[in-house]
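Read the single chain below, which is given as structure tokens and is the form predicted on its own.
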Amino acid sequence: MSTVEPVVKVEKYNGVSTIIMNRPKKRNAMSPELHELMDKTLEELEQDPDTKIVVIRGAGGNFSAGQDLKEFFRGMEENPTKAKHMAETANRWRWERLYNYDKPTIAVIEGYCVGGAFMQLLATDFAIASENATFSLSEVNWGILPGALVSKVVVDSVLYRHALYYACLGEAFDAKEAARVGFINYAVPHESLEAEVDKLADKLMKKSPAVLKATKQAIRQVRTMDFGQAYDYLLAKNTAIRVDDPEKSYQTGLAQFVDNKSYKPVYGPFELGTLLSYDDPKKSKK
């Protein structure tokens, strides 16, 4: 008896959750079920206490072949009441929930990373890819412009002309340019791509939480922020900081640093779950 197999896969281990798009036989072209479960799975992963790192990558050696043009076009052309749900779903889970997601995020780049896949690719926070990984822009070859967020998310996070470049020529770049451009972090041969990848999210997850979080969005924000928006945006965000940081982070690596001088910013955080050593001398001075 056959199985079939869901669109979205999840993997835990040791506190990183990965979400698998799972469509190898479609080279994971997103499809509105994958849509629909993508958006679900990223909602609950973002309650689970468990899960402090989130992964986004594809099955069977692809990231994501773009939009399913059959299943997400076609096949809704004749329900717009379906159409308008689906694109608010597909755009939701794509760049609201992710762009704005309490919690650290890594796209892991493999093959084809196509169209439609540049908005998770870019929402997320951090993206390594495979030598091997082919990016392309390529809707203006098929009769349309990089719809839904994509061409304003290209030309807001790389150099403007090479936004243009890539848009209106539709060719496709590999993994090197996709990092010198800036649509990735760095790109890895493919046999070290999963020790870097654990290596990123192994370090993440040495900082401080609550500062990880507010630092990632306090970057995002201040993006579109003049100076002056900028100074106040800020110097709330450190004051909500800590009112609301179980670590206490301020005062913890304070203390490290000043009081029994086991800390040194500039070769990594400080020691994570000694929020009770500033208070009490004795903890500080072991």
The other form holds:
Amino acid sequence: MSTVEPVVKVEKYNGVSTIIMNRPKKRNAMSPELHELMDKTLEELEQDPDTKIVVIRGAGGNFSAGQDLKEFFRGMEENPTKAKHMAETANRWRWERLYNYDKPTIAVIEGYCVGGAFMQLLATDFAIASENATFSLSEVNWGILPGALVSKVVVDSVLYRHALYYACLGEAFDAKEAARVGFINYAVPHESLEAEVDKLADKLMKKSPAVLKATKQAIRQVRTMDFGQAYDYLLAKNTAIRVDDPEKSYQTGLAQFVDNKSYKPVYGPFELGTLLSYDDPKKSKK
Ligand code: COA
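Swap state to the form predicted in complex with coenzyme A (COA) from the form predicted on its own:
Below: every chain and molecule of the assembly, starting with the one above.
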């Protein structure tokens, strides 16, 4: 029986599936094998009915030291066909798949988050870091620029002076600085990290999945639209929610606030699955 650990592991608990980049001895540097497995795992979990939220993190106290310089760069220099295939796979999961993911995604950062790992960091919907985390766009320090889409997603995420500063200097920075400039949502004391991740996941799971999915897609898509396109898209998207939301959130939310006065949307969502227990005022008047 093989005792070799898989380079990607999944742990499932209460609707949250945690994908773990698992090369702790290499600080979870991303090898071709890791990319293949991450891509496959994300695809599977998107279709898994028991997975409501996906968390991405690394084993052994680090997020990821970026691309594996030995296996991903030097190892494929003589094999352009494989290099192209691997670049496509690496980019697919770290950007296209995560950026368009149907379910909410959370990056959890501890220890090192370097270079190519900024792609999945910035493609996830939310990112929480331990105050022990160290971030670095180190590429300039070893002779390349932040490639694949790293430069692009960095400058799209933070103010452009911060992007230039960290890409050109390659200086390491901590989690509070990462939160200040907008690479992550917040930094928390290391001992609170697990509780904070659970808290965010619980909040997300109380929302209607259909409305949440449409909302995160909308925020992402309108970034590159002009105002006319955005009006049109958002109108159509809002109409579409009403068709495919099993919670019937629009009707439920309105009725429970306007008619029943049973909750206040400013302070949280209505309880999922409560449409059936709601007395339709139009029906009761008949
Ligand atoms: N690619 C390949 N191997 C890597 C790696 C990477 N990106 N990052 C770490 N490793 C390997 C080291 O070579 C070492 O392997 P070894 O045990 O066979 O010698 C092992 O992981 C542990 O790394 P080490 O440098 O000893 O750990 P550390 O905790 O002292 O330092 C880092 C960690 C992340 C600061 C340091 O390894 C580093 O600077 N890595 C390069 C990160 C980088 O620039 N990535 C950009 C890629 S786009």
